Amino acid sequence: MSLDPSFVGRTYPPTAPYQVGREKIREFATAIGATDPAHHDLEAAQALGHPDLVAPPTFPVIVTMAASNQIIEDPALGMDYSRVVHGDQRFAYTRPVVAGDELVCTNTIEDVSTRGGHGFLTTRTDVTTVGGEPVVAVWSKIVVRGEA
């Protein structure tokens, strides 16, 4: 089954809020080897002008991956997740993610195409605070491998 190109432009409902915690930031930073003190030490982050610990730039993948289940689990799209490989990811920040943020994700399908027998899906996830303040836009491209 191939991806349905009529899904281009479809936007899914906003997700439930995700509370960004200090320990989550520290754990993520440690897991990826990010040693900047602003990820681990409150005083260091505040000395740089931040209200709390600053998340590493790829931290939003935690909330956007969970939010992408809206798309993955949409049976009408025609995605066989067992055939999916990650193609690309990029982030465009309005401001850093900090501990204490309550983040909401809104997913939009930006492109659906087929090349060489493989499906390509590009999504944009707009990450905002519960108050509607833009934080980061995250684009993800996945490849749905064709039948061999």
Contents of the next structure:
Amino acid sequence: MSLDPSFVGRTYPPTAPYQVGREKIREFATAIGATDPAHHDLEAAQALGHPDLVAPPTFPVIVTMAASNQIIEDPALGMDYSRVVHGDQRFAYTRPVVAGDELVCTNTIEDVSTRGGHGFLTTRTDVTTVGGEPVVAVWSKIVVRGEA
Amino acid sequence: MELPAKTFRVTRADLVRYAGASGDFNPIHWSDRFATKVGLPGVIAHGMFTMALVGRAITEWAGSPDAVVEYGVRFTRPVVVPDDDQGTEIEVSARVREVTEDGLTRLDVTATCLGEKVLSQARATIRTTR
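Right, the form predicted alone is done; let's see the coordinates for the form predicted together with the partner chain.
Let's see the whole complex now, leading with the same chain.
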């Protein structure tokens, strides 16, 4: 699938704040079998110096995946999501996500290419608090598989 | 230095639980009918679920849930999860590549399923001093 290279460098408006809940962190940690008390027990998290429960490292994908709908559903880009597979994923943390965070995502398209009939799209999502404090930067590459 | 390998068993029930917790309800992670229709060998684990299990291994090696400073992977091969009680297994191992003067440890991580590498260029940087 051919993706329009003129989208490189485009930055989308910040998304509506995502409120990180304690129970969501507990649910996510349980789903991946992460038993560290800091994901489940407030006192354990605070003993490590955090204000509230600490999310596991890949938790921010919940927030960034929802935010990426802004790109995936951009009619101008014209992506067939049923043909999308995940290529690469990377997180660079300023600090862990903690319960009580209100997170805002700013999506930027870093790279677009087409090779061997497949489209490749690299996005960078800057995740900050509503107050503008950086929390984590997230890169994601998706592959839009060409028709066989 | 090699870190002790870890094995994670993954069943369909785990995929359903992860779908709910993460909000990723793509039917390739729960419907054989849909997965095979789009050319996959069967229902596959969410790449982000595999990445999360490896992330868990990394935080467990670090001995701290908040130690990860940077973490990235490339998804090279899908993890096919059969519809039975056994599911499949993901083996995770890691090697210390570098320890920096400012207390960071860089790891090269390997994740395999049925002997095949499912992640490549899996790397993490962890804080080893508080």
